[in-house]
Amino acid sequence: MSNVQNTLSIIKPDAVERNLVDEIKIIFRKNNLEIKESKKIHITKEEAAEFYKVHQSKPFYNDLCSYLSSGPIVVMILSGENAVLKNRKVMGATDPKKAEENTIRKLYGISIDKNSVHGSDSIQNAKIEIDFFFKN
């Protein structure tokens, strides 16, 4: 039975700044994740705060919002079989030092904060996050 899903992916400021967008998109495609929509945007700290509000009780919340709004990002809708889980696997662990070989974060992540990519962590959050950036 087919289980095609959509998920949100963000290429974060550190990766955009280092011109890694095309390399990262190639990794998604090689892993059978189709890029349905993609756009480069620069969000405000307020928008970042809204996007990350699920984390607002956490100590890293403020830094996260400052960082996501610190430069251009590329937001994408990825589609494919079990896209949410597959994207998480392709990205690798949040901490690049702990990420598996050949994952995006292992290859390009600088630190636990500057880990190059964000991906939705559930089907429910994927829908919320896609709507956040791709409201029609």
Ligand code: CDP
Second form
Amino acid sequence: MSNVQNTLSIIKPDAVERNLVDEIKIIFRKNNLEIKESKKIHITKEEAAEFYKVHQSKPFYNDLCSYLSSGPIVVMILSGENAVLKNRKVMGATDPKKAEENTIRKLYGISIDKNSVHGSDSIQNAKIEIDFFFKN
Ligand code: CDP
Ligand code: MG
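With the form predicted on its own in hand, show me what the form predicted in complex with this ligand looks like.
Complete assembly follows, chain above in first position.
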């Protein structure tokens, strides 16, 4: 039975700055993640704080919000079979040092904070995050 899902992906400032957007998009398409929507935006720190509010109690929250708002990002809706989990696998572990070979974070991530991409971690969060950037 087919299980097509949508998920939210963000190419973070470190990767946009290094002109990695096209290379990262090729990796998504190679893995059967269709890019249904894509836009380059620059969010405020307040918007980043709202987006990442699940992490508000974490010691890295303030730096994380400063970072995501520090430069342009590319937000995308990816679609495909089991897209939520598929995207997480294609991204690799949060810490690039621990990410598997050929994952986006292994290939391009600089550090645990500058790890090049965000991806929704559940179907429910994917819906919330897609609405956050693409409602209206
Ligand atoms: O992005 P992912 O879902 O893999 O990781 P997370 O645990 O949801 O954390 C969100 C983001 O916070 C990460 O992608 C990192 O950019 C950042 N982070 C950090 O700066 N330091 C940590 N120790 C953990 C996460
Ligand atoms: Mg997460």
